[in-house]
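A single chain comes next, written as structure tokens; it is the form predicted alone.
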Amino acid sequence: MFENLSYLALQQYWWALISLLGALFIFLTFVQGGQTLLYSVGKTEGEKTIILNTLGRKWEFTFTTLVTFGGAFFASFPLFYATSFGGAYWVWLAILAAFVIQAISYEYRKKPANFLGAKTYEIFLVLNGLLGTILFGTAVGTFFNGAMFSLNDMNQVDWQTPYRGLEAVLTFHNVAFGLTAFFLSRVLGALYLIFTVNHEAIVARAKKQVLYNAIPFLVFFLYFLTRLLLKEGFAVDPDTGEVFMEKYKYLHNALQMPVNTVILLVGIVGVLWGILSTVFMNRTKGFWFAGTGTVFTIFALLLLAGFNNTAFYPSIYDLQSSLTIQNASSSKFTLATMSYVSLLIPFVLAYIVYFWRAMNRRKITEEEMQEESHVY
């Protein structure tokens, strides 16, 4: 089946899968966002324990999705993996460190022999939520704004700054996406607490945080989207593979990919409805509208970055070193073989959904935390 597809169709298929994994990861950062709300929503030790336990039951999903995202990129687009992970390694090491301290913190916060104290690990969790989302979002911003690298004839990367990817913070459009991801994660985290916690004070404070964080989220997102549609983009000549600058490239992509634009608009409406229905209509299931909207929105944005003859990882130092889904992918045989493995994804998702529902069958309460033998 897959071996009968064209090479380009397989490359597009895998870019779509990568985009979906990236979108799912951004959605799952509601765990990180919820962690940053620990001290503003939880005022007592009991309340903080409730918050960290309802979030702690999902933290593995975020970490696993990040690892899967990196692994899928390595398998399908190895030149990107070699260029970004091998060149911009400081930013990826910082992201990895942020997630390592999360795993340690959940496991050791309530351990009897915790000589650092629970507060130390709580601060680590807040840092994970802050740095993990902003750095990852800023790194994704380089898909649209480029990075400082060049490739030689052997496709070996030569990074042009000593900061190894951290220089992405000097481009405000990158940072705007990082801050969008950060405030969105806090909105989703607050919505998740409202959906899963049976505690009046926590729910009331979380509802306020939805509104407080929705405002900066919308400001940064609208700036990022407007700037994206109006800026020059990195176009690729489909016949020669030459990369060149095209005015309004991403706006052209949006107009020439109408189905993708509909997905983007549906996603934005979903996020807005999740926020508005919670804040102004006192509904408790806004998390699912905003979460689904997040997946649709990020998925559509990442498709804009790689489809329609666009360089998904541009070089602003040497334009012709820019990476496209054509020049950065694995061989046709490798992509076709992996595509069969990808057919297992629906079964994995069904497994995740089953256990997600099992863990969220009842809202978490203070009494449950007192009776539970294992708490975070």
The other form holds:
Amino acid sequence: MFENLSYLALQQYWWALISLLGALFIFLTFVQGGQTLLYSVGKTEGEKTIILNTLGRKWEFTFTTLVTFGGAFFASFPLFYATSFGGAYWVWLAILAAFVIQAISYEYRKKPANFLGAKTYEIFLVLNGLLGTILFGTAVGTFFNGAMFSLNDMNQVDWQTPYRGLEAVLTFHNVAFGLTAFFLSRVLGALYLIFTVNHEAIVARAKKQVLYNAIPFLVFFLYFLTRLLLKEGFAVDPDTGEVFMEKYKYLHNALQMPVNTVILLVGIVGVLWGILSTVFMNRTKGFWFAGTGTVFTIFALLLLAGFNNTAFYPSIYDLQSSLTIQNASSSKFTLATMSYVSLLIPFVLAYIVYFWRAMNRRKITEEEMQEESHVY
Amino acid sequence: MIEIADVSLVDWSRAQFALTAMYHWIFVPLTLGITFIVAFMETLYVKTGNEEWKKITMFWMTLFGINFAIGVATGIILEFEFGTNWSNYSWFVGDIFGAPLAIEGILAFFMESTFIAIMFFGWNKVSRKTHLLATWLTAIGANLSALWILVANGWMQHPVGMKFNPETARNEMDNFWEVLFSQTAVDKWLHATSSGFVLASVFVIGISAWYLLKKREIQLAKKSILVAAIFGLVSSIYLVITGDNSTRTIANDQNMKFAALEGLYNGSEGAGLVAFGFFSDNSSDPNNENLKDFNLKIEIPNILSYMAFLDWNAFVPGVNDLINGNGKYGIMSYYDRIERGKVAIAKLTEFKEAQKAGNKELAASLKTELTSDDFQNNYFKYFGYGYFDDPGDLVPNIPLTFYSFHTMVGLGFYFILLFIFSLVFLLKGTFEKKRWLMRLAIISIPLAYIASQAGWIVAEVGRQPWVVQDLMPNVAAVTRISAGSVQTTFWLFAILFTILLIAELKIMFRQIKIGPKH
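Could you give the coordinates for the form predicted in complex with its partner chain, as opposed to the form predicted alone above?
In what comes next, the whole complex appears, and the chain from above leads the way.
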């Protein structure tokens, strides 16, 4: 079945899957955002326990999605994996370190004899939320603004700055996306608490946080989007594979891929509705609107970066080293083989959704924290 | 065009990978095994309705949770380090190696993370049977996760199912099933997972013995020992069989590694197995510092030949036979392999230059030559050797490999005795009277970890300098970055992991002291 598709179609299919995984990851960073709200929403020890137990039952999904995102990128676009991870060394290791400290913090925070003390583990969680989202967002920003690398004949990467990727923070457009990701994660985190927790004070404070964080989120996001549509982009000549600068490239992409643009707009409306319905109409299901909206929006943005003859990981040092979904991908055989595996994704999603619902059937309350056998 | 990284960069990159892998492997084997032990216990609870079994299940589950968290923490770095520190490798073989990693994420990790949440938090939310199912699926998910990464590792030890594409300068997969069902990959998975089962069994028996020694939690301890000793014994038999298979695949596909793990310098027919040996500080060969004299060794005749080739009189090549070649047994010398490797690299360089110069005709003819069966089988097969000049650089650290191998095997057999004794005395009802056995069981816990780490030293040090056997050495695989950067991240992670390990151990010891919730 898949081997009958063209090589390009398979490359597009896999770019779409990578975009979907990236979008799901950004959505699932509601866990990270929620962690950064620990002190502003949780005032007493009991409240903090509720917040961390609410988020703590989902942290592994975010983590696993990140790992799968990495693995799937490796399998489908190994040249990106080699170039970006090997090249932007410091950025990626900083992101990973931020996730290492998360993985143990939930489990160890409340345990007796935990060596570092509960406070340290809480700070680890806040740091994970802060660095994980900002750095990841900034790294995604380089998909649109380029990075400083070159590739030789053997496709080996040489990074052209000693900062190994950290220089991305000097481009404000990258950072704007990092901050978008950060404030969005806080909005989603607050919405999740409102959706899941049955505790008046927590819900009231979370509601305020939705508003406080929605404002900077919108400012940075709109700046990012407007600037994106107005800026020069990295276009690829489909016949020669040559990369060149094109004015309004991403605007052109948006106009030439109307379905994708509709997805983008629906996504943005979803996020806005999730926020507005919670803040002004006292609804509690804003999380699902904003969450689904986030997935749509990020998915569409990543398609803008890679589809329609665009270089998704451009090099501003050597334009011709830029990565496109065509020159960075796995062989046709590997992509086709992997595509069969991808048929299982709906099944995986289905059982995740089924058991997520089973676990979330009842709202989390203070009483439950006392009855539960395994508490973070 | 093909540049080689400097030695200190390679060493630091290896050190960082070894650090991460070894830390990760402190936690993984326990996860692999204890999830099954917990699943057996919970099955007994659901079958019998005996609350005691539930208490036991939940106690071991708590210890598992502490161990699992830090296993996850160290695992994420490992996955990304293929890219961050071995980027040239990631491109050269990403077409094959990436697929198992992606499948691992999609199929195994999500299974593990979905059901582990139910296992820990679902007691009051889902039915008893659903909970039991979740526990089993966590165990299966954890072991499936191990499958895919070990398939990837097995492929590096014995690359199959691919061909080289000069256009992209990389190997490309042409047979997925060959990669998945390669004998090396299958043996590796079965051997690594069953070693985890054994380690977890020793862990459970050791802690239970401590309770018995302290005369507390008697019921929990006895029931736990029963489950763990049976599981450990069955797994040990499996471990021996898969280990034996592994030796044979190594003898066939990685004969230098095989010579190293046996400390065999000069091959012979009817080769003997060194059951026990000590190296001296002196080199047996002035040209190669890796070849040490044995000060002392106890050898069992003919066993090695049988182990390697199921023939008491088969010829087993030693390090010197491989380096210098052995016409009688048709072994090509490393000198010849180096020459052929250099021809392959030169031909590829020539092709790339023709391509760059726009000489399409020359490029096309070179491509035809490069991909011809003759060139592939006689030259490209030795591609990686072309990076070297001195065959001595192609010999791994023999004493380290030898000692690790013998430690692993020796301890493996010792654990079988431990399981048998535990089971016999438990069934006779005298376990809690045998203080020596209880003490032995407790000190066996660190021994299990030593055996487990030694196994990976055998697998990874023994195959040096290869990252992909015969095709890519570590000098060609490493990311081009300053050695100082890698040194810095090495120490940062060394400190971070050590702090986390201390925290984990302290929490673990305290939880054991506290015991099950009553």
